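Next up: just one chain, as structure tokens, the form predicted on its own.
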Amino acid sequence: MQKSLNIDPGKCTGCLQCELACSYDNEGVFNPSKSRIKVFNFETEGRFVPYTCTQCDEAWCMHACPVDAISVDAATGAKVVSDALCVGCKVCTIACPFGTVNYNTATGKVIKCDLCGGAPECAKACPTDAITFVDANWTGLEKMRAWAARTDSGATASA
């Protein structure tokens, strides 16, 4: 059974525990700027929205990579970046329609959520269950796209 992250922005308090857990697990430091999950703060609306790679079935990032540095982890279904193959061209960052593939200036490689090998630290660290790791069939990409569209239009309207 494939699992995926389910994000419920209505439960997010903006505590950033997910960002800290992610950065520590992946980079060895408690630094939200090095996290693969970001919590967007919509101050005027008084809400927070955690956002990370949705592990798209289509995986535009993977198809765009000219050196095949992004592959599917058979066990988790995550699209994983191989540091050994990545040349840091950033084509995948442009191809991702959600903006969740990022360039790491320290390494010259791209980074994205890899679901922590099947045990996402962000979900473990979330005190309100705003981020959970559940059966992929239950979450649905359409639900995530709907939230993204609502968030996007709200950000544009207040900008």
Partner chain sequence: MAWARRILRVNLTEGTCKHEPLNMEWAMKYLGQRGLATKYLAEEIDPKVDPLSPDNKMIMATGPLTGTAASTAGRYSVITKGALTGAIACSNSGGFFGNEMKNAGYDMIIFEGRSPKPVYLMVQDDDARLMDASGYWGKSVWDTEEGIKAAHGDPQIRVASVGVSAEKGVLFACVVNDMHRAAGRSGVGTVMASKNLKAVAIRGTKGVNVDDYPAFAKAVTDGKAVLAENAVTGQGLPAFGTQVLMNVINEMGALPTRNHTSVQFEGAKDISAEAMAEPRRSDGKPNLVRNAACFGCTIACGRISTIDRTHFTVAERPQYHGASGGLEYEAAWALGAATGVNDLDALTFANFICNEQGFDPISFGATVGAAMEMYETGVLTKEQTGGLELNWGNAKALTDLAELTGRGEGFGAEIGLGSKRLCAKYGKPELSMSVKGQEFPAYDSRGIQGMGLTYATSNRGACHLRSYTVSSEVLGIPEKTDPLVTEGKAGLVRAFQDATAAVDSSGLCIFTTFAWTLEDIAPQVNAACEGDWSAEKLLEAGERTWNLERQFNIDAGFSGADDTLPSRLLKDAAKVGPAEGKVNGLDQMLPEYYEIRGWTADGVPSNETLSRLQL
Second form
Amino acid sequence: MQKSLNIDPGKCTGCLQCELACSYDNEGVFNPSKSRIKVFNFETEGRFVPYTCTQCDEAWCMHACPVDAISVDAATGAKVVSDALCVGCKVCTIACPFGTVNYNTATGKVIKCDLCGGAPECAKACPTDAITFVDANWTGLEKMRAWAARTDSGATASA
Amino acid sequence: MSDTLGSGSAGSAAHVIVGAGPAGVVAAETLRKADPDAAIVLIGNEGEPPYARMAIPYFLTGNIDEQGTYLRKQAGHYERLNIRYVQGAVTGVDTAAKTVTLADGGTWGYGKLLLATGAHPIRPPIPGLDRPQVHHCWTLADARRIVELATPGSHVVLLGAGFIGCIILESLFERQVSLNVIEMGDRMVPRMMDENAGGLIKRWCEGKGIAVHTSTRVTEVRDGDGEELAVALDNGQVVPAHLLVVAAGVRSNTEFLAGSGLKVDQGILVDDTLRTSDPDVYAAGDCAQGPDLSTGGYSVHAVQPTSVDHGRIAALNMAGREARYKGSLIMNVLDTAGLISCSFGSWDGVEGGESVTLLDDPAYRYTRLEFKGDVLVGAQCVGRTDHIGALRGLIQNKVALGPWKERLRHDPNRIMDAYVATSQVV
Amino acid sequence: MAWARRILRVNLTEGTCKHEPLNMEWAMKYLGQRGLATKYLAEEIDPKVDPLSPDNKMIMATGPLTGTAASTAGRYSVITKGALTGAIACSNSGGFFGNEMKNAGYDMIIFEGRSPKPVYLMVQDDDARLMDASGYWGKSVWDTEEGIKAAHGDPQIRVASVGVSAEKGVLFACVVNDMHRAAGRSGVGTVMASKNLKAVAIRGTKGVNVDDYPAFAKAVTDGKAVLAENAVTGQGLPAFGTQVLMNVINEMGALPTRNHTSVQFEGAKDISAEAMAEPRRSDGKPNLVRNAACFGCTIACGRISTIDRTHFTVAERPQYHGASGGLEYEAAWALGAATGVNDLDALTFANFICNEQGFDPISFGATVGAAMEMYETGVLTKEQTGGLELNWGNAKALTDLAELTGRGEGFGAEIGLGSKRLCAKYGKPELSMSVKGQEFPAYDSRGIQGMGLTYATSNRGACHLRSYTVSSEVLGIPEKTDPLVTEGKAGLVRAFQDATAAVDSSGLCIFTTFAWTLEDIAPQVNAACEGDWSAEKLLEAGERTWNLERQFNIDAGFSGADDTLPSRLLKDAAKVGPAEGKVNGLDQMLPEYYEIRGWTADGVPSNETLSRLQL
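The form predicted together with its partner chain is what I need now, so please give it after the form predicted on its own.
The complete assembly is shown below, putting the previous chain first.
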């Protein structure tokens, strides 16, 4: 069964171990600014919210890509950017209504969460289980799906 | 419906798609998923496999080869999906007979027709534009000519600093040509960016050694020294050019519909199912004038994300699945010699709306947000690349910002915080 | 190579910013952060310099592990000659600023001179510029931080700044980063403000590397497991924060109360971790919203709190209704027990103000305690306090004084002198509960004997973070010692001092040492850094740092005579609790300590010791 990242902000302490793990896995260096997952700090509410790509069914990024550089990993369901094909046009960065595809000026390519091929480093690094990797039909995901549907500029009837 | 596939440039199919750009290809693929057995014919009028114009600038810089511009990379992609890809220029549509006519005289009968014929570049009425050193930058064929002429150090004049002009500008810059840019508007990208943003981009480009002439027109193109052209400007200057690239805007390809009875305005008019005035004919992409999310009216939004949305929704309806389009949101992202900018929706504001801007001139950073009530309706950013897609999410979903509107007015850069806080994703 | 191998040198007088390579020879001897920056400072300034003159320098320094995935590895320190003490000052802070500095590619930023006008330093990776700060001068830390982020269009910028208290010369002003994390003690913020430097804003995107990643990943994973399984770092600190200690220390009769006139506070339970978690009567919500972590920290002891919206301090001021940094143990003690105030919301408010205007709640609360004693005994009058009634336990007086001190106004300006100068001014120097001009933290050395030696010999003035023998004497880490005896404490203090100096030089947080020994830390440092970093070598670097600090202070004019405690702790026995009848036995511990240190009987490092440590 495919798994998804499940995020429970109530457990997040804002330590950024997820960003450290993500950046090291993807960039070979500890560099939160290049992390595919970001923790948002809502200071006055005392709330930390880790946030990354939900690998949404709509796959805005993938459809918007003019050169077929984003594809679905059949094993994980992740939408994965091929560095070899990405030309750096950035259309996916404006097309993704979740804001989870970013342009990396250092490489001239875009970066997004690829679920680390099925063993996400962020979930492994999280000390409080705020980020877990669970069966895809776990309850938290339904909320995300609902939001994704609401974001659809087109039909919800599409299947 | 039973389908008969004809041979050569004639036959009939349940679904005929005219135009093999992103809208046409996405429509064909979506149709295949929605209607596994139907015959699908995709008609393209350029020599190559379906490719992306968006990718041409990267071909120009040598970042990718021609194959790198192809919309689908896997060999046999269309055959595997049983999509018949044929070459030919469509010259007419007969909605009564339900046929399209090709330039070679062949015809294709259709059950449902999708017009995804795209747009063509405008050639302004300037004397001398018929010279061989003058090119658009629209097709791969154009691009090949530009690659030949735009050698390092060569003199290149770029006519037009709109969105497309600026994308080409980036490529020409990287090809290390000596570049003059002529824009008749009072700033760069005038239809995507305001004065502040356009000003930043101009100053940035000038800092990179590009000569930018705004509020300037080309009056005439003459022969100059040797191989060069002499490009005369309305300010009296004459600029030499081994190559003149014309990027003065594009127009929907609708001429071939004359006499078809289909309603055409700026583009082919379509409703929220992407259907034209004829119940069996749909239109998508740059040639279609469809619902506009921002205005509630109908607009041609010739951008890649709109094309693929159009293609997908049109295909679902062609396959008999009801799908309604909430309207397109105009959005662009631009990289001008390393300075990245983007704009979304009603970036210039709406009546009765409110605006917040933040300009950091020396750092080339700018953010402008436009609100109507507590909903974001438009945005522009210069010098920012992180999480910009969230602007689409906020605008498209008409998210009620609540207290975040005030926070954004205080610091408009907290877009992503506002998005995460209001999106209820988690 | 975990070091960035680069320094940013900012000459505020000239307005220049220059890159220079890190002295790797020194880095191999001092590791980084506290040790290495102290070496730079000692080499570059005259120890006799007036701390507030342009000739003093201020160094912001990260450790080699700062910015890596080691747990708690987000620390930086501010090293300078302290405004409050005139001694070497090294104040360590968490939050996220240190990581950002390291990610921008700097081990240290050295500030020298004084700017002719208020400026802030803006660093974006390689680009460093001094910017006009006239718009921020006179503004709080909170407004400055928000303003700079907004002005540069990047919410990811991290800012360390000084508040109005520092501008006004409050001698225990902090450098505050990330809204409520502070390099808190010794007046390092006062030094920063004296240079007309309002803030340092950094955005770093270059990344941090380590020498041997597989070994580092293993060492870090092992280390995190140790922290998670330890009762203090895995359960106590995340759940209760450092406030877990309030009731414990009070029970054992070591909670200094009302300017150390007692060792137990009857209101301790009202200001404890347990009280912070209890639902309030007015809105049913607890003071504590949640715990929060600094960069990379898997402990997460930080407190995020709110104030009861009906409380007198904030009822009319909605700007304080949001959550912010809550009470840590030392702050709760100083603002509460030291002043006799048991109003949790008042303490939380005073703590917010300390963060907002950037001053040390320990020195502030302790100085208010001293002022209250002078007021209660008639030394200070209502006229002299500007109408404030400084009776023990007066919550309103406490919060008013916090705001006045934050603005450097009225009697707040006198509180801003610190207790030593304040008590001397009113003819009662013996009422200042301080060493080398710095106020005690929250452990009474009559009830925890080792802390007396810790305070007396601390190189930055009274401080618990130079050798936290509370670990051993109270918590039994690494092994339990009797808090009421002096035997063995000299060796204990020395061992804690050297190990702490090493940890403070690494980029890690000292709180890890509730669970980690240097044997846990060495593999992490060794894998991250080039060179061979065993626990022994770390300890040696720590000892070298300690002696260098000592030498700096001696050169600055301090001597063994300054290694002492107020007579109250040496002569007035505790009247209640387990330590009843006890004074601190410093005289029994100090000579042995000097000997173990390899110092002369006057407390001066011997030539032999200096050469052994290559000093």
